[in-house]
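For reference, the chain that follows is the form predicted alone, supplied as structure tokens.
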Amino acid sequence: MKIAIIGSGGREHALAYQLTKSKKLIKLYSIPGNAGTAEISKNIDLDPNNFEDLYNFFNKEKIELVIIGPEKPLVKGIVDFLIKKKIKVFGPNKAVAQLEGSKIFTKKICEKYNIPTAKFKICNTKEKAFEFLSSSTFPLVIKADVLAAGKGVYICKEIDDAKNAVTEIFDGKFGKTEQLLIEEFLEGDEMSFFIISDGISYKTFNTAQDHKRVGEGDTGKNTGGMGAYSPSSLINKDLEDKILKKIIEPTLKAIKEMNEKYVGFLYAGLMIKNNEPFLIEYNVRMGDPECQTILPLVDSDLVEIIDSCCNSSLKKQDIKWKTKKSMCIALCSKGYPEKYNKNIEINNLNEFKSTGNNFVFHAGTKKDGDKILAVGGRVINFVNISNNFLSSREEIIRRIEKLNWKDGFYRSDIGHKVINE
């Protein structure tokens, strides 16, 4: 098959790498890709949000399958557009992509279908939000009702923090928004839970836990993800059954009752307390860096799995997994998630390839002749699979230190809750 992946991050490099292991793959394109995808596919410099240009390229090159990596094109309706053009595409359509595009849309589904989640209040003006906050108990969580690359969430310990969050959101920090969400603060441990669906049936697609905070010990500002490990230490058969019956299946039922179907990865961000799951949010694609952590554990043909979803035949697929543990640590540009320098060269990165149990997935990189430049906040994902998380972390850190990129930083404590040193 001739396949195109939309996106340019670590998630898309991990997808590309896994696809190249399939005998069914004839040619792979990454749009626009990064310096890592350029080594294993053909990068095409097109805007992922310019649907007409994408279609013209797919049509010209006779692309047989398009895989959408990031959320923005999904929320904007790229799947609907390509289906109308008779191009096979993996990902949910615009109507159901609201599960990520609008946190309020998801909350209303939770309310209607009795899905366990935090209590919430929807506010459509700054004044109404302030009024609600004046009689609230803290801490609270305030969320922008827009795509915010994982950064539109505020955990507020007192009213001044909350008012500042409300003001920033309504002033357009994350784009124009007409409403926001105020939620109770849930205590517990977070977990990422994935399924893959063909619109008729679904299969679980492993679990992970990521570290969103920039600083050691899960401190500092939220980022897109400083690292992750898989599987989650929280998962057990009883908990998985509860997640499926109380959260995933009612959501898929809601979608069916909308006369829609869900095709693609569905990622549930959960809070687990006393082995009970609560839905924090949905993402309508693979997570990043969870994708980089999970895919190296897949022991089946990813092209076959994804193609079966597009053909409504997922039920026939047997998804096999390696019985190992996986960890990913993100090497980031100094200053991230605030201001950081771009177009900084990373020397000797070509020496680090994905071989054996070690994987290197590029995120914010680009090629400039023979040079590889850092152009994003999260730059390189180092991944290792092994029999225990500690040995994976030690191996990753050894490799990062060997690279010795002076303009980067990383968290050395990824997995600290499950590693007893």
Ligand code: AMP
Second form
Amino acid sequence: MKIAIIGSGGREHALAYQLTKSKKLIKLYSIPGNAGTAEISKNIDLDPNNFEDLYNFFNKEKIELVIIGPEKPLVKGIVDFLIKKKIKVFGPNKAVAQLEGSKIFTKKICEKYNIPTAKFKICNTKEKAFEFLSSSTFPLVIKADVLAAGKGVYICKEIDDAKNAVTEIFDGKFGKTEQLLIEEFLEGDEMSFFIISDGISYKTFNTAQDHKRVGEGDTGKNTGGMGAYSPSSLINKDLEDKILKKIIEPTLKAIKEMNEKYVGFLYAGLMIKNNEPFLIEYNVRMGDPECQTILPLVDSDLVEIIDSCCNSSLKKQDIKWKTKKSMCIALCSKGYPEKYNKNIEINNLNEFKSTGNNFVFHAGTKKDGDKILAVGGRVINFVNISNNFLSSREEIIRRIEKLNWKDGFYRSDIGHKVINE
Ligand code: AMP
Ligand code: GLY
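Now show me the form predicted together with the ligand; what you just gave was the form predicted alone.
Next comes the full complex, and the chain you just saw is listed first.
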């Protein structure tokens, strides 16, 4: 099969790597890809949001399956566009991608189908938001109703923080916004829960825990994710049943009742309190870095799994899992998530490849002749699978220290909640 992956992050390198393990794969393209995907597929420098150019390329190369990694093209309707052009594509269409594209869309489904989530209020003017805040108790959470790469969420301890958030959102910090969401602050532990669906049936696709804050001990600014581990220590059979019955299945029912279907990965960001799940948000894709830590645990052919979703035959497809633990630590450019330098060389990175239980997935890297340059905030994901999280962490840190990239930094405490030191 000739396959193309859209995206250029660690998630897409991990997908590409897993696809290359399949005997079904004939040729793989990464659009636009990074220095890591360039080693195992052919990078094509096209814009993931220019659908017409993408289609012309797929048509010319006779691509048989397109896999969409990031949310932006999904929310913009790449799946609808390609299906119309008769290209087989893995990912949800525009109507259901609103699960990620609009937090208010998701909240309305939660309300209608009784899905446990934080209580919320939708406000469409600054004045109405201020009025609501004047009689609210704190902390609470304020969210812009746009795709904001995880940045449109404010946890507010007091009214002044909340007023500032409302002002920033309505002043257009995340683009034009007509409404925002004020939410009850949920306490508990977070978990990333994944399913994969063909529009008719679904299968669970493991769990993970990511570390979003930049600093040790989960402190400092929010990032795209500094590391993750899988499975989450919170998951158990009883909790999984509750997540499926109270959250996932009612959501899929809502989609069916809209006369739509969900094809792709669905990622539920959950808060767990006393073994009860609450939905924080949906993402209509794999997580990053959750994908990097989960995929090395898959013990079945990923081409077959994804293709079965596009052919409505997932039910017959077996998904086997290794019973190991997995961890991912992201090596980032100094300064991330704020200002950092670009085009900095990383020496000796070629010596670090995926072998045995170690995996190396590039994110913000670019090839420049023989050199590899760092061009993004999150640069390389180091993953290890083993029988326990501590030994995975030790092995990853040993490798990062060996690489010894002076312009990078990483969190050495990934998994601190599940590792007793
Ligand atoms: P979101 O983009 O909606 O996932 O929010 C980003 C992060 O903000 C989440 O991963 C949580 O850590 C936090 N968060 C969002 N909503 C809530 C909430 N209602 N209560 C507590 N924390 C929240
Ligand atoms: N790890 C968070 C995300 O992918 O949105």
